[in-house]
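The chain below stands alone and is given as C-alpha cells, in the form predicted on its own.
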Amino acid sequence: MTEIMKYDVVVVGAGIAGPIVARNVAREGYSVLLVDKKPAIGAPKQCAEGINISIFERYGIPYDKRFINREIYGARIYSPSGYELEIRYKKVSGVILERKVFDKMLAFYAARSGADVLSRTEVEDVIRENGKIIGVKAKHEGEPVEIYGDIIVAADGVESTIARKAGINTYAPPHEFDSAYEYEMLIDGFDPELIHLWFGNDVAPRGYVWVFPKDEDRANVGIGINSDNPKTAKYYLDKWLKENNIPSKKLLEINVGVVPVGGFLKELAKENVVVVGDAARQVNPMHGGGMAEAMKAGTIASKWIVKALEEENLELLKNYTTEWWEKDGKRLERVLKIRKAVERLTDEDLDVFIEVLSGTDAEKIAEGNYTEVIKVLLKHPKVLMSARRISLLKELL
C-alpha cells in the first residue's frame, strides 16, 4: 500500500544545498520534508572537504568540533618545475571537515528547525496534475510512497532527475565536467597547518592535485581534471605519487565524482521547481569548490520560496534565479573565463607565474581579486618578455 504524505516545501537532497533550504523554511514555520536516497546522510563523500572558515557565521552553521577535523592557515601552490607560493595567515582561515559528520548535521539543524527528514528515500519521478508537478514518487526503505508538495526543490545532484523532469534545460558537454579520484590515506611529509596544491599539464590536465591534511599523517589526498580526458584522474593521482615516492598501501578511503565547472543552469526555478546546489551546477570553476556556492544559492532560493509561500504566489520563484545571477551568476562567469585562459597556460607559462607572485597576490587570488594579481603580472619583466602571455592576460581586464 502506498503511503501518501503532504507537505508545503519537499526538498529532494541533502548534500550542502538541500539541508539550508529546508532549515531555512522550516524556521519559518512551514512543513518541510528533506529526503536522502542514502542510508546514512552524508556518506559516501564525495569532497576534499576544505572549507573557508567565514561560512559559519555567514550561514549560521555552529562551529562544532564534531565535524571540523582540523584548522588551516593557508596554501602552499607548486609550480610544474618546483617553484612555490605559500600564503599563509595568522589565525585560522579554513577547516577540513569530516564530511560525513557535517552533512549528517547540517540535516539535523533543519530537523531540530522543523523540517521531517527521510534517508532512504529515493525519489524515482514526478506526480502530475494536469500537466503541473504536484509531488513526487519515492520508495522509502523500498516501500512506495507519493510526497505532495507546493514546492519542489532539486537538490539532488549533478544528474538533477527533478530539474530534468520539470522541463529545465540541464544538457552540459562532457568537457563541461571534471572527474575527480581522492584517496584518504596515511601520508606525512606536508605541514599540517596548509592545504598543499600542485599544478601542471602533465600532473593534472586543467586541474590539480591536492593534500587536504587531517590529523597529523592522514589527508585527503586527490585529483581533478578534464573529464573527456583521454586518461583516467586515478592514472594520473597514481602517477603523481609514484613520481613523488609516496606509498600507496595505507589507503583509508578511495572517493570519486563528476564535478560541474563549465558553466550554470539559466533557469534555476520554473512552476513549482527550485534547482539549487550541483543540480543547477553551482560550483566554483576554478576550483571545483561547491559547499560555499551551495549555501549561498540555498539562502537565495530559501528566501524566494518564504516569501512565494507567504504571498500564495508561485512567480515569485522566479526572483531566486533572477537574483541568484546577478549577485553570484556573473561572479562566476567571471571566474569561468579566468579558468578558461588558465587552461591555455603551458607548464612554462605556470612556472613563470609562481616563480613571480607573491604571498600578498596569493592572498588577492583567494580573495577572487583576479583583476589586481592580472596587472601585477602584466608588470613582471618576465611575463612582458612573452606577447603571448600580455595577449592572454589582457583578455582577462
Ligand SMILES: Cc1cc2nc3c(=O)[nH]c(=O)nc-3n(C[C@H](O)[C@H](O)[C@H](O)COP(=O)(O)OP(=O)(O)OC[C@H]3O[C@@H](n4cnc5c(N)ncnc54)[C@H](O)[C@@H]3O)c2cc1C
Given for the second form:
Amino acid sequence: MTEIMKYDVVVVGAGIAGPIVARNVAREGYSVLLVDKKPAIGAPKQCAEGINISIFERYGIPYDKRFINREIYGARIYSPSGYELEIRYKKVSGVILERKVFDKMLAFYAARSGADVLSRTEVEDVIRENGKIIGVKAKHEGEPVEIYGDIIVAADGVESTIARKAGINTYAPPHEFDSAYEYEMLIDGFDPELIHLWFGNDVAPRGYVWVFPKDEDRANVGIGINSDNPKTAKYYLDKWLKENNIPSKKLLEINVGVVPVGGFLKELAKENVVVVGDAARQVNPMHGGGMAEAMKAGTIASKWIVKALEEENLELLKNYTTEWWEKDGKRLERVLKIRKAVERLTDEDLDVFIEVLSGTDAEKIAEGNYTEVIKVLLKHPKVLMSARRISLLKELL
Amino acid sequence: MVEKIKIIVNEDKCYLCGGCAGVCPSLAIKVSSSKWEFFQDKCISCKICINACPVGALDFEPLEG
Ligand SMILES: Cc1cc2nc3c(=O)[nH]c(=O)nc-3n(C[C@H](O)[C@H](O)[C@H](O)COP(=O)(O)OP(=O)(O)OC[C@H]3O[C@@H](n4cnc5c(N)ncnc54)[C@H](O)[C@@H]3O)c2cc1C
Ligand code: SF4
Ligand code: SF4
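To complete the pair, please output the form predicted together with this ligand; the form predicted on its own was given just before.
Full complex below, order starting with the chain above.
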C-alpha cells in the first residue's frame, strides 16, 4: 500500500541547499519534510570540502570541530612552468570540512528545528492534479510514498531531475559542466596550511588540479575539466600524479561528480516549485565552489517560501528569482565572464600572469575584486608586449 | 541522420555520481543510490553523457534499423 504524507513544504535533496531551506522554514513553524535518496546523508561525498570561514556566522552554522578537519590560511597557485603565487593570511580564511559529517549535521539542524527528515527516500516524479503540481512520488526503502506539499523544493543537485519533471528547463550544454575526479589520499610535501591549485591547458583543460590538505600528510587531490573533453577527468589526474612523481598507492577514497559551471538557471521558481543550489547551477564558475552559493540561494529561497506561506500567495515565490538575480546572479555573471576569458588563456599567458601578480593582487582576486587586478596586469610590460593579452583584459574592464 | 545508439554502463567503474543524468538533455538516464538505469525511448543519441563521465564508465552500441 502507498503511504500518504502531507506537509507545507517538501524539500528534495539533503546536500547543502536542502537542509538550509528545511531548517529556515521549519523554524518559522511550518511543516517541512526533507528527503534524500542516500541511505547515509552526506555519503559518499562529492566534494573537495573547502569553504570560506565566513559561512558559519553568515548562515548560523555552529563552528563544530566534528566537521572541521583543518583550518586554512590561504592558497598557493602554480603556473604551467612552475611560477608560484601565494596568498597567506594571518587569520584563518577557510576550512576543509568533513562533508560526510557536515551534510548530516545540516540535516540534523533541520530536524531539530522541527523538520521531518527521511533518508533512503528517492523522489521519482511529481504528482499533478488538473495540471498543478500537488506533491511528489517517492520510494522509501523501496516502498511507495506519496508526499503532498504546498511548495516543492528541488535541491536535488546537478541531476536536477525533480525540477525537470516539474517542467522547469534546467538544460545546459555539455561545455557548461565540469567533470571532476578526486582521490582522498596520503600525500607529502605540501604546506598543509594552504590549499594548492595548478593551472595549465595540459594539466587540467579549462579547470585546475587541487590539493586540499586534511591532515599533515592526507589531502583531497582532485581535478576538474570541461565535461565535453574526449578524455576523462581520471585520465588527467592520474597523468598529473605520475608527472609529478606523487605515489598513488595510498588512496582512501575516490570521489566523482559533475559541476555546473557555465551559467545559471533563469527561472528559479515556477508556480509552487522552487529550484536551489546545483540544481539551479548556482555555482561559482571560476573555482566550482557551490556550497556557499547553495547556502546563499537557500537563504533567499526560504525567506520567500515563508512569506508565500504566511500570506498564502504563491506568486511571492517569484521574488526569490528576482532577489537572487539582483544580488548573486549579477555578481556570478561577471565571474562567469572572467572565467570565460581565463579559458582562452594559453599556458604562456598563465605563466606571465602568475609570474607578475603579487600576493596582494591574489588577495584581491580571492575577494572577487578582479577589476583592480586587471588594471595592474594592464600596466605590466610583459602584458603590454602582447596585443592579444591587452584586448582580452580590456574586454573585462 | 544521427545514428541511433544504446548507452551502456560498466557497473564496476560507475560511482553512481549522477553526473551523466545531470548532463543528459532528455532524462534518459536515472541514477538512484544503488543503480544506474537507461531509458532507450528517451535517448536522442547525442553522446553527451559519455564524455561527461569523469571515469569513462559509459560506452555506446549502435542500434540496428
Ligand atoms: C569533486 C567535486 C569537488 C567539489 N569541491 C567543492 C569545494 O571544495 N567547495 C565547494 O564549495 N564546492 C565544491 N563542489 C561543489 C559542491 O559539492 C556542490 O556545489 C554542493 O554540494 C551543492 O549543494 P546542493 O545542495 O545544491 O547539491 P548536493 O550537495 O549535490 O545535494 C543534492 C542531494 O540531493 C539528493 N538527491 C538527488 N536526486 C534525488 C532524488 N530524486 N530524490 C531524493 N534525493 C535526491 C542527492 O543524494 C544529494 O544528497 C565540488 C563538487 C565536486 C563534484
Ligand atoms: S557519470 Fe559516470 S560514474 Fe557518474 S553515474 Fe554516470 S556513469 Fe556512473
Ligand atoms: S546519448 Fe544523450 S540522450 Fe542518450 S543518454 Fe546520453 S546524454 Fe542522454
